[in-house]
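Encoded as structure tokens, the following chain is the form predicted on its own, with no partner shown.
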Amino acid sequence: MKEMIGKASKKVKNTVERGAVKKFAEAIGDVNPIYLDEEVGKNSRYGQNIAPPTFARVFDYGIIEGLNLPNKGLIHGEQIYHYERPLLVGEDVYCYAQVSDYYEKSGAMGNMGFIVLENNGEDKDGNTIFTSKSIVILTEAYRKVQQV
């Protein structure tokens, strides 16, 4: 996996839709009206509606080439937002993921292998909305069916 590092996807037009907000914060159960209500939108700093904090998880981030994850023997270790600003209601959203570490340690599962993934988010300029770290754990029983 250290061959990995460094390694990105080609950027994904993403667009923050209104309906998908809606079901979203209805999902996480946060209906703030900020996210909502149009009217509230209109009349925050924003000059319109935003998007929850974690709605970024709902995006395409392309496919790094070469990382093939399995849905098994995997763990979700961690995961960090940083905003520059929040994701307004309508935008178009560029997203590419990248793999910008990985490491080893022991521990009661036995070996384990930490591969840190950066999701990132950019306007139409290129200017950075927001970043994620997320690390997934790759349990020994993944690296023994890896190694084989």
Given for the second form:
Amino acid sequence: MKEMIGKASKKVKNTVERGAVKKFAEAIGDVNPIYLDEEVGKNSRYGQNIAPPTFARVFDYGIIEGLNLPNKGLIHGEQIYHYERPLLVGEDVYCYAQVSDYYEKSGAMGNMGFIVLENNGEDKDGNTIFTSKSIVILTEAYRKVQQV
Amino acid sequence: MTKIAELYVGDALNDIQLNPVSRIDLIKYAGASGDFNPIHTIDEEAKKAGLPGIIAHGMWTMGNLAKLFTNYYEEGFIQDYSIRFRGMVFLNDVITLKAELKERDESLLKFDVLAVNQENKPVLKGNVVYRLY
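What's the form predicted in complex with its partner chain like, now that we've got the form predicted on its own?
Below, the chain from earlier opens the complete complex, with every other chain and molecule after it.
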């Protein structure tokens, strides 16, 4: 697994789709008009509706070659977002994923692996809109089954 | 509504208490997020994974927690949002969302954020750095 550090996916073009933002805002019970109401968006400082900060998890970040971790049995330990500005409804975001670290520790669930996975998004000029990190825990049982 | 910029260190945003977690909440989140890990929606799969029942997506709770800040969108935005998933959220749990201002550094407001269940046990804990325009 250590050899995966630094490996990244190819960038994938995503669009912040109005319908997807609406569905997402409803699913987290955050139906604020800044996400949903076109008039409110237009009259806001953003000139447009925005998306909730955790909406970024909806994007396609591409595939990191050689990284095959079925999500069954994985534990999401930590999640970190950094935004340069909110996401705007209708804009294109170029997303990619990268393995930024992997380490092992012994704990209550045996010899566990920790993988730090970055999911980042840029505008069309390559400026960062957001970066994010997920720390995913591979329990000893998971590592045995998946042989990682 | 008070302005977020007018808060003092030690002040809290208004808590939000969610309705008891329902299966349909989690089915909706699975659809909206694309996270179809069946431990969040299907009892048998949760049991196979050694859980007493289905559990909420950690990201569902994290998504909910951010709404404490949504109303202040004209003043700023969530620049940094980091969360540790501390405990599992089960069906019918009643989750309360909290944020307290811990530190002010000019245009950066640093909050401790927390989601607790009906036993006042933290299920998710972290920080928000809110950037004022």
